[in-house]
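Just the one chain here, the form predicted on its own, laid out as structure tokens.
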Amino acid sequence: MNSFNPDSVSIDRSSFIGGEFAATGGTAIGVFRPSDGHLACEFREATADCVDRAVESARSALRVSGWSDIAPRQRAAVMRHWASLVDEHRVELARLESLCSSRPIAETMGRDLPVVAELLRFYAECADKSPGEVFDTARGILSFTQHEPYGVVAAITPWNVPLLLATAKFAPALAAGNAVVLKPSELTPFAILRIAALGVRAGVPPGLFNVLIGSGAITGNALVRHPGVGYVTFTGSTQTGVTVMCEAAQHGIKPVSLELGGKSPQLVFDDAPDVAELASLVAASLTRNSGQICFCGSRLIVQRGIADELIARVLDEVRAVQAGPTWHEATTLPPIISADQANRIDAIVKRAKDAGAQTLVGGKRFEHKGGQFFEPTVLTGMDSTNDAVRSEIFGPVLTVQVFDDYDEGLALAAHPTYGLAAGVHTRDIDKALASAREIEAGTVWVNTYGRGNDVVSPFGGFKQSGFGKDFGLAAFDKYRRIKNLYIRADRDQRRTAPRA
């Protein structure tokens, strides 16, 4: 059994700077367990001075260790060792991850930690696979490119799948020869801090990877603005992404990658294969992590011929979930991360119902042993102007719209703001390819939904869902800049060179 006692988990209580846990002098930040509302610990927020220490530590580690200049296979060896330590400490890390997040222990043990280890191994193998190009030029001229790291990468990551999404940023950045200063969400810091300590044990030079605990307004803002940062990568809300992009532009014109919000459709045609399996996919997208996933398929757009059967099966699936704390293995509906987020979900659902939406199941928040929860909710009877259809709810709320023909379905699948992901379900390959091309989204899954354990495929959005990719080789490439070397041979020396 993977279930555990949350009071038995040992936690680190400070930021990680220069290869050690370091005292910071900011205001106290309480970290609460969303499953029962208990205070896990208090951190001292990393102030601007702490950010400066971390960035300078990263710059010094790059210079002293020669991390950027060593043979890439040496970096790869360190990262493979790091992955082995993750495997060795999987139980400890999974418990730390589940303690104060919305990630149930069954998923942190069964998915998150295996993917974290695989990300470290995957990017280890990318370290020496970034070849330059040689260009055709006039005789006597050699023009070619080489790839160089940016230096210090600032990474800001969210609370919803904290360790996995943080690893998807720091692993490729480090493998590419950079240093990293990471600011995870202050709501979910524990597993990430432990990963940083394991990195030093694996051979990551002390100071090369730093983790700062603090708010976006204080710690995150100071990190983005810091003149020693060469690249900024952010995952979070669209609104915060706009702020990050503006601050980076105004303080050094730093390159930025943003993975932002989504409101992803699942477009189901009436020739979709295996309705029972499809219902499970749709329900899982709604209930997994209680819908607190950026690519949650929260808009079901279904053709009339299959609508009644599919909706009935989805309702049966969501009624069978089991609410509970993240440390119970049987939990299939975890808590909402905070009371504020639960209130936000509740307000959107109420506005949707006031505007005419009908509730097929769920519709309200509830408490369970002190934790904040929201019932899996299915809404119907709305047009595309309804707030529940347009807004990213980040909770277990599914909207259902029914269509009659192909063009109507595509029109409903479009979204004026977001373009992160989408699903298309049909047996007709022509229809699948045509609709996938028409939907403006960074990822379109066909007859499936979600990433699973995939680390190879790139992921990132269009429109206000951001730009730049995480995962896959694209994520490694974005942390390296291209330099052109243009060399002119000495003509006089060539003329006087002795003949063979």
The other form holds:
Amino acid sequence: MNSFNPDSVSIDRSSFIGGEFAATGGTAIGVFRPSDGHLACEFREATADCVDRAVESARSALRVSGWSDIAPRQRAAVMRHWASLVDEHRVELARLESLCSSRPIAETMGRDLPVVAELLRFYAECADKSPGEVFDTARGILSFTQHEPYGVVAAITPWNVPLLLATAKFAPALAAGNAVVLKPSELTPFAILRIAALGVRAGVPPGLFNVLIGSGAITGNALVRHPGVGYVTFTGSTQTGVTVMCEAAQHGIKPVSLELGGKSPQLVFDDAPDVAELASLVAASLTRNSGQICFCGSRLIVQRGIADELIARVLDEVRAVQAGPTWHEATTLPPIISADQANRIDAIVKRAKDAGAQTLVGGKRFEHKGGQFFEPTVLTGMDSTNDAVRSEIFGPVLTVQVFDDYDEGLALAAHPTYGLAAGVHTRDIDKALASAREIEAGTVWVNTYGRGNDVVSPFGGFKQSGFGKDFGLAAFDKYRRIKNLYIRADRDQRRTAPRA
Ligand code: NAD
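Show the other one: the form predicted together with nicotinamide-adenine-dinucleotide, since we just had the form predicted on its own.
Time for the whole complex; same chain goes first.
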């Protein structure tokens, strides 16, 4: 019912600056459909001059519109209207999102677009619900805090769940009174451009929200360095996060928040509830978006008593997936985003096998009607030094390690560098709480895995998975500075007080 013809989708072909689609004039960048390898369009990359224009138009929109000074409820009204336009245009936006990404249409229609609208509504609600504090001080002193926006927020986002992850940044930043210049991944620009145009229709002042299409090295780098940017919010790989943090420090000591890579464990004890349901969760975590999810539960760490049954069920589940293009409703195994990424997955799996791993299912890349795919792959027989266990693969590859006792399970679940998320499966609440405390990760799911449609709970990693949260009230707060006003209020009274 939701399937569509990719050639019938109308796309916007330039960056969005100052409230309109604008010529940029850099080198040509091709955007390809990963499902069939077709060139969807060529963009002119946004150069450093375009970054200047976008940041200046954001600053001017802030000045002219008074966006940060109006009553927060007025900002909220605009954002609620924007959310209703997103609902109205759901089909068109979902198709734009699926066209050049790895997001199947069933997921963009059923999850991504509803969550995008909900994020706009959630942050609209936050706009006036989180006031400053008044402090207990000496009589005659009034000390309180006010929140102020940073000004222009630079947001840089990845290709894997493009629209939803971008909205998780621009919605709270705008609701908090900032302007935003967003650089989405150059591989997946279409839906976010259309959302920006809908924002202007909803009443977002032209120039307050700009979208620049270009590479990380040119557009992203110029944006992070720009002196007019007050805050940098980034989601992407740990390697790029390091560069972004260094550049932000060297060009203005700008505050940054970093949502980076992960290698998340699913720790399953013998007393896990409902093995059939658990097998579906583990398999879905592996195959959804073909494993191209930051919190993909790609390390199954399972206690011996339940291991054979769980693994057999996971294998049954992953064998049932249906590879296909993102525009087919029935697709449950979408393409890998690019040939480079498919090569990288292939190389890691080959190295794992060379180092002694056995393949229980899958293990190979394949081409399907011009798209690059990778078979859902389950590897076993490895220790924690194996590359497949340590490196973020960002593909449908699950490693399995079996343990005997609690301490061994916890030791296997630990990762030397990443700390994004983890799953713990047990009926024993004491064991669940104790292991959740032990595991160094920003999120621990117990007897479930993944965020579903949740916009309320904060998400973000520990260690080299980054710092700062997206989603929830925490994300709204990070786009506001705290100013303390300390007022001596008794001065005149003391001057006029009668002398004793
Ligand atoms: P990436 O780091 O290659 O690119 C991310 C973004 O940064 C893109 O827009 C890219 O153009 C830009 N960029 C690249 N170099 C830059 C530079 N020097 N300066 C400024 N910007 C630059 O990541 P990707 O391949 O797009 O995404 C996959 C990665 O993102 C994975 O590691 C995944 O775990 C991570 N991710 C993390 C989360 C999270 O919430 N923690 C969510 C999704 C994806």
